[in-house]
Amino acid sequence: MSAKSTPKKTVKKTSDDEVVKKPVVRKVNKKRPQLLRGMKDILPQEQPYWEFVLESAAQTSRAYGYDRIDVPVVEELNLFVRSIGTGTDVVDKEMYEFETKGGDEVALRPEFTAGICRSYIEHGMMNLPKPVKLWTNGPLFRYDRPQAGRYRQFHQVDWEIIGSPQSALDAELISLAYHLLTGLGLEVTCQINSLGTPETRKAYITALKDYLKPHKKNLDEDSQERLTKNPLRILDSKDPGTQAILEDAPQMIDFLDDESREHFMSVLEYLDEGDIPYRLSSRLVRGLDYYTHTAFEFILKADEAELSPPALIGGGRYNYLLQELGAPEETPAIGMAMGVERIILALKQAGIEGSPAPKPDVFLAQIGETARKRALRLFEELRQEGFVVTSNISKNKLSDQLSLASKAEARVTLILGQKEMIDNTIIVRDMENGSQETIPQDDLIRSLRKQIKQ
């Protein structure tokens, strides 16, 4: 008898290719679930200063003549690896990167300009009018080590300005930053660098891996890393016998060539006539690898004395990255970010409060199943109008909603009962003063409108 064959087995594959395993079995954890470290609840508290710091990024970007976009939460890991570097806390240290099912290797974007960069040269828009502005808002993640102000997944504003290499485009993103934080009430001061091509980079950072070399065994743990893999970081370094080290280290400024240091001077002539307060600050460098030219931080004056202090707003120049990730030729280009937990943070510390809520004009109040119906619509058929309408159709005795609509200071409480029901009538009733007064329903609209003013 001859043997049995063994019958192949085949794999199915969805419409992506993307081999459909057998589903995992995972045992369920009866623990109750908290919060993951470095991660932050927004709680309904907290959004009056969430509302007040997005709405001034939104209205000032509109008036500079940014357009909104959004990018994905997960990007090929690749793209960060080319745009931010090898050899970045960023990339080697903090991703948060992984393998789909598919097998694609991805990362939750750590910062917003690459997936810009990326959408920017993908959906072709190199054939849009120069500069193109853009701007946007969202998470970002990174492991970081979890402190006051920043967590491991964080939120950021971002603009970019591509396609222009003009340096009143980097006098212009400056004086936005600077008017946004001191419209919200912040005393801040921008410090500024330039950072020079990369050639002019790479001469620098020969002679400061040249001063440091003698000093190795006396800098911090992190700059004796990053002697040989990103010595620009060490001057970023909090440690105090590092920062002692750096006093007689060269300056990158005597290393710029001529086109370099005349770019750099004309965006400090357009700060000037533009009142914009600066700080030459030679040591200031930026922690990705794609910044070129002008790279500049904002920081509150309050924290001019510390080693180094947090930064609200940064960003720079990086006018070889686009080039970099497929652009068809060189794409000069300048963007900024601004942390939004530490915008809110500085203002809590500022006694400056955020955005309150706005005062209800109505509070729409009704007694009995028949009534609370009518209420559902009555209740949208005010907002579209224009009111500032609230209501609790969850409370039942007249009582408890006068009182709520006392709470929230409504100017005018619409009362709609059985009886007003079958009358197709309703009570408005001034906050104010008490007075109440008896009206058609057909007439609410026109009655509101005298009442409140509007």
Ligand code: AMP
Given for the second form:
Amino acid sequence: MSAKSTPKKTVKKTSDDEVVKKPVVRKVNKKRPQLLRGMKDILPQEQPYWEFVLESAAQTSRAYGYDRIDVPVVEELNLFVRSIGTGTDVVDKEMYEFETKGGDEVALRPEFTAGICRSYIEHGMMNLPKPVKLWTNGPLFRYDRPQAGRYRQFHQVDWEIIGSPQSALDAELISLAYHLLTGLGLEVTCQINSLGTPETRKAYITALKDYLKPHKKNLDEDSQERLTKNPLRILDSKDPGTQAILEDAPQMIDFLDDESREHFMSVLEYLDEGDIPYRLSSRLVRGLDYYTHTAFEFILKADEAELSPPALIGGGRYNYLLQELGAPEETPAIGMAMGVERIILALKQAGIEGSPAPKPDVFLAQIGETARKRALRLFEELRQEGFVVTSNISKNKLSDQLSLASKAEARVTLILGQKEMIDNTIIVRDMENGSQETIPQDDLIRSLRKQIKQ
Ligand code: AMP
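Could I see the form predicted together with ligand AMP next, after the form predicted on its own?
Next comes the full complex, and the chain you just saw is listed first.
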């Protein structure tokens, strides 16, 4: 076709760059900005707990052969709708979703699995030796009602094993969870169930609905609504009336086909072999749509008697999700996530302390302007030599600095004053016995090494 015969429409297209650069006229609100509801500052005094949990998780993940991955906080809204599923609370009620200035529908991630699966597919990880074991951690967002231990921005550590249907991997993942939690000092139980395949689940849902329909008016309000939208979630209800009705409900395990039953039995045998304690829990369904076969949650032993105790870790197998998201072949997988805030709460309740910051080897004290300048450089030299050094460059008086050094429980305090600057020496004070000696600055590193025995 010639250009003449197709008159071009003059639709003015704005490029993404133009959209980004377009200024927005804003009114400035003079009210003092405040923390948003459901959000939390993690203050310095909380950090030892975070370090303890995240360091333990990182070490355990490495030991079990996981590679670290990080995926963006913002993804296409559709990714979560497709994977988590409509009819689930996360997608229907809890997503932080918005339209970007460029008109894209996006969401803050409410969980990790979907993003990791997208990344696996986009980066062709199916060509890697299977299974691919990935772990990550970071913030997630759910617009839920905030309560004790439940936030709108919360943190998880997440593990995914992609590319194998083997039951041994279900058991290995559960074993990682068990050893990580007990290694942190928590007494836990694993509750486990099998959700079978999408077909067996469908048959079960029909049976459950048939059983519940005559009881509809006695169910709690949420469950009445779920009867049509997502009947499996009724099994999670905390309402005692609904729970009483559920006592005689059909059990998922009776609906499993041979293959699903075999897979489940095999997982349990591996767990027995590894001395991992578990309890069968026929009502455990988990909130997300994509689970198949094994589903599990770790709870505190102390919470065992509760109707629906808060989970510390939750996970399950998802054999069809990757294909649903565009993987070119069947890609069975299993994963789990640990709620960091929940773990820290449990640690505090059990009186378990986090990792204290390491005590300094050296406190570097200085008196006078020239010494202060030298101290700045010496601080960095000592740090690069591998010593844990601390100082307070804003203090002038030696007595103030010595009391800071003993408060920090430093092994040694170094004192640089005017005289030492002239003589090129430094005073080394042993904080344990109070003895001190003056040595040439050139001998400092050697002498510290001897004293601190690195
Ligand atoms: P889920 O992704 O819902 O299976 O949850 C996995 C873990 O994350 C749970 O076991 C909880 O410990 C934690 N978790 C889920 N939602 C929240 C929330 N809103 N605030 C704090 N922790 C949460």
